[in-house]
Structure formats: C-alpha cells, structure tokens
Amino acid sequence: MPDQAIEKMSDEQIEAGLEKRAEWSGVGGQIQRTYQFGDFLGSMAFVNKVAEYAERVQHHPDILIRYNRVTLTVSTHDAGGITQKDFDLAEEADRLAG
C-alpha cells in the first residue's frame, strides 16, 4: 500500500539527516553509502537483508555490488527527491551492516 503525500525534504532537512548518518552523502538528489565486507559472501548476505527490508516497506534502493563492497543509492521517486523514507532505509541498512 503506497504512502500518502510523501514530502520531499528541504536542503536543510537533508543536511541535518546526513549529519546523523555520517557515512552517507548526498549525490545528485539521492543519498548514498558504500559498505565494505570481508568477502563476496558477506556482501551478498547484507544485500539479501536489505532486499527483505526494502520489499517489506516497498522502498527499494539501487544496489551496486563489487566483490566485498556494496553501494546503496536511494531517493523517493514519487516525491522527486529525498524523503524521510530514504533516511529510514539508510538507518536500517546501517543496522543490518552491524
């Protein structure tokens, strides 16, 4: 079920959100982070956890896998930019990366 009226964040709100998620950065109207794991299997285990969460909340990041590195890039297409949903996904991804 889609969320109602997802609000695009202001530049100030995005900056404040990024201050709380120091490993994330703003890139071209999206937020992004690269995680590093011990090996490819560690990367894939993380990606599978992120996929399960993304499917549950119906908010899907772009995922780039390079052996032991995984880059997540996220924005809310329906809102035309970054929303709280993106920061919620960032927080959960950080938790899953543990």
Contents of the next structure:
Number of protein chains: 2
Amino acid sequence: MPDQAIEKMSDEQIEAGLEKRAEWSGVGGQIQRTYQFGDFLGSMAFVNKVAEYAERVQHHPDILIRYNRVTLTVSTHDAGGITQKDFDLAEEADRLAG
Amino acid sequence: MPDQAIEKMSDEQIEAGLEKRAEWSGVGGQIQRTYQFGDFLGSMAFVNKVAEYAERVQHHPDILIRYNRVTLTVSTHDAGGITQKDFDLAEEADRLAG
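Alongside the form predicted alone that was just displayed, please also present the structure of the form predicted in complex with a further copy of the same chain.
To see the whole picture, the full complex is given below, headed by that same chain.
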C-alpha cells in the first residue's frame, strides 16, 4: 500500500486543513505561519524544539528567525505539494509554541 | 564620544569590507551569506553557535534555515545601514562555520 502520508492533498483538503489551523496560510504550494515570542531567546528555544521534531520525523520546514519572530514554511518535496505530513508538523509546532 | 561601532559605513567602506569577506554580498542595505553543511543537524549546530554570539553581543542577524543551508542577513537597525558590528558578526560566523 502507498504511504498515505506522502500523497499530495487536493485544494479542497488543504482548505479544510487550513480551517483547523487559523494562524496558518497557504502560499505558493506551501503552508506558512509566523510565531511571535518575547525575545530572541524565546525564538531560539522554539526553533530547537521544532528542529528536534523535524529531525525525528525527517520532515524539515524552512525556518526564518527574525529576532522575536519565527516563520515556518512547509511543503513535501517528494510529493510536489502539501501533504498530511505538513499539517502534522503545523499541529506539532503550534503545540510546541505553547 | 559616539560609539564607533554603530556609525553607518560609507559605500566605499562597505566595498572594502566585502572584499575581505568574499562569500558575503551586499543586498539592499544589508550583507548576506549562505553557508552549506552536510545535513540539517549541521545547520542547527551552526545556528546555535551564531545565536549564542548574537545574544552575547546583542546583535542579531536574520537566520534562514533550509535543511542543510543557512542564510545570514545582517544590518544595524539603529544606524539605518551597515556598520562595523555587521562585519564583526560576519567574521565570527565565518569562524564558527569552520
């Protein structure tokens, strides 16, 4: 059986996924959210938690750190679009951001 | 006396600084370099070293992590341009990248 997790989602599935993650938006075949923290150290603490998760599941978001703001941008290269793995990462990142 | 470190550099000074840092380039009033590592963990190790330096000197680059590549973008907001602090950070980051 094919791995469900790496099947590219349809536009309708992506819309439905984004409705459950209000802070995330779809941009050019990727999903993205910017988090805000108290300071740079807050950003770094979050980034290290996300990095640990990303490495564990072998799915790595692009991470942009701008002092107290962190932007995660996620897509699944192997599937050429957005998959359930991207929404799993979004959910975990939201949880880690507390 | 004014702090020399936060005086905005002239175009000529920036050119001279970039000549000494061949991997760095000037882009829109900032200086930037992309480093490449063996993998994501290599990127994260570098980013954490840069973050420690940045916090110590209270001068924070924008940091973009894309799997095994890290882009640092630096300018001095207080001076409205590029200063010696930016080149100090560039020098230290190059050293930390090994």
